[in-house]
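A single chain comes next, written as structure tokens; it is the form predicted on its own.
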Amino acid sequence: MSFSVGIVGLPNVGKSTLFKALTKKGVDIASHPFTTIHPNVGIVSVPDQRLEKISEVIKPEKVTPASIEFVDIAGLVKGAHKGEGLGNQFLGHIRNCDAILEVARAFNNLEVENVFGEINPKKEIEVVKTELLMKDLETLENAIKKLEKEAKSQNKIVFIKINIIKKVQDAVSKGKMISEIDLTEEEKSEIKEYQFLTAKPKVMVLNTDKQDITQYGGGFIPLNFKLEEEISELNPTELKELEISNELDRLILNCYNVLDLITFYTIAGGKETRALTLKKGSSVKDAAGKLHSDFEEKFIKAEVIGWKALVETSSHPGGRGSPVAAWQRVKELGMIKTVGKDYVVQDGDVIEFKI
């Protein structure tokens, strides 16, 4: 399963620019508010140099990297909360991802409409937070009117969760994101079902041809979408050639980290190696069920080496051969440990399951 992010914004920031730079999907890029009317999804490789040295030394047969699903969502208005614009389905969109990549325009281009008719990121920014709020507080006042019903039954439960609920919109009410709201972990548990926009993790980016933004304040990270949408359609070895840097990569990384997500590796007796994402303070149960549900229902224990303890040596001339002589070699140096059930993952563990 992909953990998915949503590109949003208002109409002609360069969200369906940014889509296809990062996807190389081919998707309509117009000058006009609202050619993107149905979500575009695309898949993308999270950026690993680890998996490309434990691939050095297992060389595997195929190599599969973690992944992302971006999804561009259509632009935003003022009022969008109301049903402006394309306004509950815009809204709708973001709630089915599990972070927000908000773009702010920065970029004068005459040809390209802007909604405000002047370059303003903080004015945009504003104008989503509010409307994501707006959304959020009607989605509490929703929650709190079936909740009291269902407290005439007297169940404590219930009251428990009405007033964390309150609480939440009481801070809602005065302008205040959901993300930024001191609850504990048992609190964040009991509304996680609302899926409430404004506690998804976000990144900001700038759509920007300038080097300094620092009239535009902090907490963006700013890159030129049309030169990387260029970029993105040099191969490997012209990007080598031109000595390019690819900013998209630190972007995608940035997606992966506000996630709070790790990595972990399997390389499947030497046929597959493959990294997948997990939770941050998972178990390695959970971690079998990213594999196939099979494995996390049939998990016996599992066998975990450090990735780097496993690339430095397998690399060493003694270690050298087969992807399982490799293995071999880790576990008869004692270095692999055989841990069970509620083992919690650590970022960059190499994993092999026993069922």
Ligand SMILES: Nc1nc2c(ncn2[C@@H]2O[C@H](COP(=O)(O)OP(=O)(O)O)[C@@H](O)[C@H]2O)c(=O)[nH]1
Second form
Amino acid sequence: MSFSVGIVGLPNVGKSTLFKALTKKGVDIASHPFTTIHPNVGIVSVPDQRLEKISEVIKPEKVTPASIEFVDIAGLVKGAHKGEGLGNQFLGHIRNCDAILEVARAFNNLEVENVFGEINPKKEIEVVKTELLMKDLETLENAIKKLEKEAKSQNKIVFIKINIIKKVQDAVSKGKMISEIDLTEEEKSEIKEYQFLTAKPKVMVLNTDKQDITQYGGGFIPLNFKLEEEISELNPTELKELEISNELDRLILNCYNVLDLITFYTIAGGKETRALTLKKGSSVKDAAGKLHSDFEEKFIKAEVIGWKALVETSSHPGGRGSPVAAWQRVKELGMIKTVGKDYVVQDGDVIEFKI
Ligand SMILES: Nc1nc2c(ncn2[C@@H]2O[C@H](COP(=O)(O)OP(=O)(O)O)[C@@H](O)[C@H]2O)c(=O)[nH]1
Ligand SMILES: [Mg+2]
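So the form predicted on its own is up there; where is the form predicted in complex with the named molecule?
Complete assembly follows, chain above in first position.
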């Protein structure tokens, strides 16, 4: 399972154009375990310099980057929370995503109708925000109704939960997104099950050909979608010749970073270096499960080293050689630690599972 980012915004702002650009850029779908993908869902490789460096010293036959899913969600219209347009379906798709990539429009194209009849990204963001907040309010109200019924049984835990939900409801009804509310870790975990829309991490992108976007207010990453779609057709050599900087890669990284995940690496005895994604705080046994469900069950122990230690040590003169030489070398130097199933994986760990 990849983590997913939903592309959200009003109609005709460029969502599908961005989706096409993101998913066209040479994704090696075959290297991912799931190949049947809905037309609105695309898998994208996460750019990763650490993986490149590890691969330089390990020299594997194959390099497989981590991936995230992008979902092209149908355009939202005012009143979506009441079921207008594709309202409910739209909001349901957002609920299933781990993060939101919100798109606002600042390109001029008279042939493409603008919902507001003018460029006004701030207003677009407001409309989307209101719809998401209204939907969350509805979810909160339903949750309270249900919990109050349960509370008749005098269950203390239910009372605590009601208080947390009411605190959230109070802020949301004042127009505050849940991601902006000061919540303790405990409170956050209590409300997790509801998958609130405004609790999701968000990246805001402005579809524009302008460099200076200060007039539209802060918080946006500027990107020219039309241009990106054209660039996504070029091959790596053409890209190099034209000295085009890779804005899409930067956007993908931005999305990956707001998801607040960590990356670990496997080298499969020198055959394949691979980057995989994990929730912060996960155990090495969870990590094994990301690779293969069998690995989780049969997990015995793991050998672990930080990517930097591996790369730096192996880069010393005499450190390079056959594919497994790098790993052998750090092992002989006693730099690899052996860990049991409860070890908490750190960002950048290179792991060899023993099953
Ligand atoms: N001029 C210009 N047209 C764009 C740009 N992005 C999208 N469009 C056009 O706007 C129309 C709507 O784009 P689309 O991606 O389908 O919008 P969506 O409804 O948000 O998915 C299409 O005809 C696109 O070619 C852009 O950056 N510049
Ligand atoms: Mg579209």
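Numbering follows the first chain given and starts at 1. Predicted, not measured: the structure shown is a model, and the values here were computed from it. We call the rigid core the largest set of C-alpha positions that still match within 1.5 Å between the two forms.
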Query raised in the report: Taking the rigid core as the reference frame, is the Cα of residue 69 displaced by 2 Å or more between the two forms?
Result: no
Report task. Align both forms on the core first, then report whether residue 48 has a C-alpha shift of 2 Å or more between the two forms. Result -> no
